[in-house]
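Here we start with a single chain on its own, the form predicted on its own, put down as structure tokens.
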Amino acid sequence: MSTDTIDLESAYSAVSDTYKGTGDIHAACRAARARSPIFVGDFIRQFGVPTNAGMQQGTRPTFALFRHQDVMAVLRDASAYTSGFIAEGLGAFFDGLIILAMDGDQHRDVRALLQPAFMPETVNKWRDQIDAVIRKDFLEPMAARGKADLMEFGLEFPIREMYALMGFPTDNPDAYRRYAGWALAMVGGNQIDPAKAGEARRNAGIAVKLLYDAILEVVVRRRADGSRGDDLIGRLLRAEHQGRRLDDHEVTTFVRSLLPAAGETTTRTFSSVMTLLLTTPGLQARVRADRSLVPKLIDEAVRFEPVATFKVRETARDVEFHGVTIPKGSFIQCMVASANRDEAVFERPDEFDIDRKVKPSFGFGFGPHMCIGQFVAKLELACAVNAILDLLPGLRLDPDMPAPVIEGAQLRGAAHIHVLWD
């Protein structure tokens, strides 16, 4: 692997293939819930994905959780049920500060640092910029062809939305496209097949470091140049931690482990938001007219089909959930693609209704944890369903075409969307 050796399609297919797995895993939740709220012992191994224990996975108490009350108890209580375990699992392969692998007040003293970069009173100055973006630099030069893969936009759109509001220089695609192809890279290197897992361990071995090198670039000139800026960069630069300011290094490192989540969540949202309003019957007559429903569009999206389908804690101490007692250092698989359809709390759980009343669910998480690119996820993927209502008039799935389909144990999207339009 090398600088020109990998490519973004590539590696964003190489972590879909990695998270796939086998089984739906929609039914078999569904199953489980009706059998029982608790599994004892690894669920997640019966799909055959990474979870982000890394090795650790299968060598310790495990247990599954699949109630809505019950995934919420365990996501809110950052006391006891933690993430450090994180760090010798998926977050060996971002070699120092990864936030999702911290607990207590440096988690909490993390958070507020990258916290107002990511506000929606900070978000919200990008909307113009964002929606420019998407409609000039994509989708006005795709308009005129009447038929796409929607999914080479989905690909391509938030990773350059994304970087420039982190602060890397937008006039180059070709280098944050390679940026977002070595996180990718790192992401793929937690692989459990071990036919694949040295040379995916290899490759995230090397990308580590051609991504800690291109940010620590940029990183040092934007200092140099007087750390101006509203991006996460110059926020970072100019931010204090704990009385002190943070070297380039930590700059540098939280920046990447913050770059593979940064578009390829969102390109997976978008591929499940666009499949549900091409194929649920007089959906994208209803949005195309109304455009107040796209956010519950979203929202709907993200609970019927959440990217994580699952999050995994680690017991800080005793706890017992149904009867069953779960010993200190156990792991936790919350079933988040459970919760999100449980009877109990959603009426008709299985069905896609984007008129159904707001609960919460847990598809960006929740609690001290909650995804922090939230509200720029989400005002990225309004932009982009509003310009392709109004620049591809008629949108309709390609009959000459295999329909789109909502796949993956973990990490789960649609491949391709092929579409036509007038």
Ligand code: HEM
The other form holds:
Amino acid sequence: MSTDTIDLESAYSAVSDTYKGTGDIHAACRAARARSPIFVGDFIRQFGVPTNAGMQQGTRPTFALFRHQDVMAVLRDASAYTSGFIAEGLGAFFDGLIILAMDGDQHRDVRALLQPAFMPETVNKWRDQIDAVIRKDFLEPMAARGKADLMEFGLEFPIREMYALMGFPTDNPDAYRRYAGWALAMVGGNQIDPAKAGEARRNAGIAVKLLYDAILEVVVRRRADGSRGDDLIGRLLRAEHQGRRLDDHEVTTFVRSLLPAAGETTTRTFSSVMTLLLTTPGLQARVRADRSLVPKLIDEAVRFEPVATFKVRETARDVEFHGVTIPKGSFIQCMVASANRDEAVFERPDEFDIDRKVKPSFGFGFGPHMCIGQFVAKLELACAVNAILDLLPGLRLDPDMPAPVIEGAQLRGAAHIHVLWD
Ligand code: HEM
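Following the display of the form predicted on its own, present the structure of the form predicted together with ligand HEM.
After this comes the whole thing, all chains and molecules, with the earlier chain placed first.
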């Protein structure tokens, strides 16, 4: 791997290829849900995607749950169902503040420290800045072309936004592309193919180190300059909970973990939102005329096509579901793609319907680990959809190009969205 730049598109396709797998996850979940609410064994294995359960095949008993109420019960109870094993899978180079893999009091305290920087009242202050980046840096220069693959924009804007929100210097326009490539190399480190695994892990290790050095330099400088500013790094440097503050290493490792957490997930969600907007008859005209529908469009897309189709937890004690005892130390695969379409909770669950009554679904997770950045993601996506509708009149799919397809067994999204406009 070059230590300087990584081609963003190929890094993204490498991640997509890894997590795409085979088979139709929605059909498999529907069939499994009809058969039994619990699957004894590694349900995910059939799709050929890497999972922590898969990486440690045979070492622990594994189960899968499909119902809305069961997935909710597991995700909401972080004392019985833990996440610490995630750190083992990532390897020792991922030290520092990896909140996703924390449990118990440590998770609660760190989350309380970080949370204020991500609440709607803080995030909404960033609206104009987010909107300006989307319009000025991306869509206005594109508007005269009359045609494009919307994913050229979708691939870049979330990392570009995070880069700006974090408070990195904006006088180095190439730096964010480098960061984006490194962040994708981190996500791509978990290859299932043994032939690719060694190199992918090495690349992930290099990327992790390069990002650390680059971010630490900014963090140290910002602290020396008085920890000021309304951006994320400024807020994290000043954050305090029960008399505790974050040190430079913690701010750096947390910020580093945000790039993969915030980039690729938002890119994929954008691809599903736009695909559903452009392929559902009559929907674009409605949303164009009534922009209050944009948040409903996003929420329903996150239910209908969650980026991450499942979440894994480890049992901290023996538990029982549907008469099956799940021993302490087992993996439970919480099938988000299934729970989000559970017919016991959602009417016509396989229909994309932005008018449906709002009920909890799990595309941003649930419970103590629920996505801390969800308000940032929703704001970015709403700004993107509104700007596209404003700046690209007569937007439609390009009939001469393949139509977009939302696919992937573990991480879902559309790779291309070829469009025309007037
Ligand atoms: C549409 C885009 C996004 C999706 C679909 C998404 C999805 C998720 C999900 C499902 C989880 C829960 C993981 C678990 O329970 O194990 C999560 C956690 C997290 N997300 Fe997001 N996310 C998105 C955007 C973002 C953004 C923009 C940020 C940062 C600004 C972010 C930061 C995080 C962090 C730090 C966690 C860990 C929280 C914890 O463990 O307490 N995410 N995300």
